[in-house]
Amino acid sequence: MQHLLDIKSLSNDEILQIVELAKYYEKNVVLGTQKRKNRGSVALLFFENSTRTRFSFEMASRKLGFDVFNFEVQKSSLLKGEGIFDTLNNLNAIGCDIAVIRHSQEGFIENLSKKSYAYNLSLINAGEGKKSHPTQALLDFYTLTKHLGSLEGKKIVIVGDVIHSRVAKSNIELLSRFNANVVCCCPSYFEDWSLENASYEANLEEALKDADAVMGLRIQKERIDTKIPYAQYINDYQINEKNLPEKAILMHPGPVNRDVEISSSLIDSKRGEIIIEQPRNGVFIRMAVLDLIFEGVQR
């Protein structure tokens, strides 16, 4: 891989290769800089707010021995009128090998990947608009397989704001590749019927029947213009101790709005522990992605 743009650009073999390398790093997490001196440089360019993804990429980069540079838009030449391609090309010329980018505009990173850079800059999509978040889907896949084994025939229920969720779209693409049964549950105003490989069930009780895993989604207020009936949504779609199936594992990509998509008491219980495991797994997945891209380009 030179870039990681989306799940569609990955073959199943590449996905499994990333997972296997993540397993290795989880068992050997102390390696990092002890083994890999002077690997290269990673620039983090986050045009949208982030906690888990940004810190996860920074942690992963440092464990692999990369120098890390956090790009600050408000202190950059972008405010002087420089285009993002010229900014990236200059960062590449200065010595940055990989740019990890989060942006609100769909297609932004893919368009940048088609440019010719000074020294083969690699791009990683760290979340783009409402379209894609490949490393989140990869870490969710990793988490699911750790707890469920093969996903063949497993029922994965995604509850919440599907239409605005890049996490949901990337997860549906990835999980369906491995023959999981993905069911989306949400009110009609959060449905996205353009999605393939997923079915819809509006009733939460029906959707959760025989679920092997349940993934809550945040209502993305920053992407919504209309007023959401929160009280009704909570009544009809909140995941809590009463409706979560006994055998199902509970997941959420974060950030969680407590007592909206999931009850606080459930999050703080034993069954909420996997939500905290997910960002931990994200470090190993991102180590694997960074490693494979850097090693592939260096060859």
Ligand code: CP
Given for the second form:
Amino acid sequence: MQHLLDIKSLSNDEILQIVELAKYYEKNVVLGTQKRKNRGSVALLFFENSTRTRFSFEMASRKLGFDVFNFEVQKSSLLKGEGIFDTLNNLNAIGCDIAVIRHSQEGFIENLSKKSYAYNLSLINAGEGKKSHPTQALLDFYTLTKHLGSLEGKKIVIVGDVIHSRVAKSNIELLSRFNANVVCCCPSYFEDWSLENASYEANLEEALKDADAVMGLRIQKERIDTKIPYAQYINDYQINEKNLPEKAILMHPGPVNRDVEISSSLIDSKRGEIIIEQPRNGVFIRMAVLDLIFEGVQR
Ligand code: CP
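Return the structure block for the form predicted in complex with the named molecule; the form predicted alone was the one displayed.
Entire complex below, previous chain first.
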């Protein structure tokens, strides 16, 4: 792999290879830290806010022995009018091998991947607009398979703001590739009918029947101009102790709007524990992605 742009550009074999390597790093984190020192350099360029993704890429980079640099947009020469390609090309010339990028604009990272860099720069999508968040989908896949085994025929219910969620889009693409039965559940104002491989069930009780996993989605306030009827939404779509099926595991990519998409008491109960396992799994998945990209590119 030269870049990681989206799920579409990964083969099923590559996805399974990432998962296998993540498993290895989960068991051998210390070895991962000791094995390689000063392998290369990773730049983190986050144009949108992040806690989990940015920190887990930084943690993964350090555990692999990469040097890691946080690009501060507000203190950079972008504010003097320099373009993003020139910025990346200069970071590459200074010594960065991999740039991890989060941006609000769809197609931003793919466009940058088509440019020619002075010293072979690799790009990783750390969340782009409403369209894609491939490493989140990979860590969710890793988490699901750890708890459920094969996803063949498993019912995964995604509840919430589908239309504004890059996590939902990347997950639907990945999970359906492994023959999971993905059902989205949301009010009509959160439906996105352009998605292939997802069915909708508007009624939460109906959607949750026989679910193997339930994934809550955050209402993406920063991407919504209209007023959301929160009280009605909570009444109709909140996941809580009463409606979460007994056998289903509960997930959420974070950050969670407590008592909106999931009740606070459920998050803090035993059944909420996988939500806090997900960012931990994200470190192992991001170690695997960084490793495969670095090893796969002639430098
Ligand atoms: N899930 C996720 O992308 O979280 P952050 O925005 O905190 O990185």
